[in-house]
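Presented as structure tokens, the chain that follows is alone, the form predicted on its own.
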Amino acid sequence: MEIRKAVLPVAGLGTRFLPATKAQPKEMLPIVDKPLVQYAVEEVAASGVPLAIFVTGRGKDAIEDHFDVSFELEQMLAGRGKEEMLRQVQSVSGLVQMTYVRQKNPLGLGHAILVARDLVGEEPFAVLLSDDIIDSETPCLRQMIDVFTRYGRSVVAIQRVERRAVSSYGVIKGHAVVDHNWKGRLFRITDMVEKPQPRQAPSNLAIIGRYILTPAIFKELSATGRGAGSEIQLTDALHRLLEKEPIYGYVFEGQRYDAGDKLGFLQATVEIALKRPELGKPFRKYLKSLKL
């Protein structure tokens, strides 16, 4: 089973960064010189995936067109010899195939991936959150379908974060999985809990922006009330998948950014920049001028 599908819910309305959201997509913010969701579509062509599938909503106009090509723009840039920004701008059209689907109700996430059950059909897909940027060697979608290839199930991306923090996660029980690939890594999970309480957590093994699913997750959303929020929450729908069939959480490899947050959009944008080779000299020598 191979996965040639991934959903990117990029319906909602990015709160958090208000007003800079009023008006413009929060998946479009940009981190140095790109938009969010542009991390996350890298991500699935870096591994292998050839479809990407947004489930968007009213105001998200400039996210399919900043993945469609921009012939005027394209145009400029030949004709004044700017190959290097003419490249980058064509390749960000060329990354994947894309397909848009409207989630007409902002019900939450777990609504966002039922919008797409026509488009996915029954076949295993991922599932990546914009607001989590993961900077990894070997993208963290490829790591997980790794493991997928292995044993046929649901996985999902987990992390361990401090306890104090477990209040903001899903969080998983589970126990440790002997495979010499994965050292340690792999969890097949035995609960889940839904931002519990740091004395009432069952672990420290939080569940971040990235999940490949097996297509029996559509009748568990179907039958799931509205949970936390008022919202479809997917961390019930698993939770009842979860009675049917094993569902694996994986540590993955990698430096996770939480960039739906406002202090963690500024450290991914610090870090990011640094790595890039033609900033990260001088933005450190700046940096360390700053009498802080």
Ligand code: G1P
The other form holds:
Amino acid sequence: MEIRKAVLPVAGLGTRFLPATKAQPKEMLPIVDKPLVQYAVEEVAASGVPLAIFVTGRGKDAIEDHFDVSFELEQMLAGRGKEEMLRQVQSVSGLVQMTYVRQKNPLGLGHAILVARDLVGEEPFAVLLSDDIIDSETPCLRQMIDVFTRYGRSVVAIQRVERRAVSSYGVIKGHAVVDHNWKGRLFRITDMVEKPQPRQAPSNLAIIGRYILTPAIFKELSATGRGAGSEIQLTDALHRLLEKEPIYGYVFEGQRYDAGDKLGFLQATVEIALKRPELGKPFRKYLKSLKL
Ligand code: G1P
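Please supply the coordinates for the form predicted together with the named molecule, as a counterpart to the form predicted on its own shown previously.
Now the full complex is given, and it begins with the chain already shown.
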């Protein structure tokens, strides 16, 4: 079955970036020259998924405006003969189809997914958390869709992290699946827990913000009470789903940046700037000139 819809929860308050996020969504903070959320939407488009469903909240209008057609701006750029800029601005609104639904109460990631239930319907779908930027040859979501196409079950992106970092993540336990297509990268999950203390963690395989979910997750989400941080956690609902269906963990290929964290945000900025054709050379020269 095809993955036609991607849910992007963007209702979070962004408290880690205050005061920058006091009057603007954290998803609109730019990495070089694109807002965080655009990286995620570009990944959706590059993975062949035609529809993005944004789960928004108060104060998030700028996201909707960003992906809309900006008539005045386009007229102005066209009038001034700024063809390249015009092309870039137009490409943002043409990436994929988009629709928006509001999460009225900030009750957590699990709750945000549940809010998208009617828009998703009875079909498998993707979830992308825009805090996680993943730079890879084949888009991470595309890699996961390929796993889903083979196994027809929910797939969560995972990555090994340092033991002491596990308390920032959902953590899985699983056994390796023997499959020559994904040698050592695919796990059948046997347990998962949200934000465990390092000593209680079942492994150091952390969930990263990319998921392919079967629609059976909705029933589990609606039966999931508040968990870590007093929020309705997607990991807890997946844990319930495990009793009914297999779930796979997939160690994706690519470089992931945690742009939801200040240090990760800076690392993403530096590394992505270094990879930009027009910026890389002078920026590298500048970095080298710093007497660190
Ligand atoms: C969320 C999920 C967590 C996952 C993480 C990945 O947590 O709840 O399981 O490991 O995203 O970025 P958050 O970072 O929103 O606290």
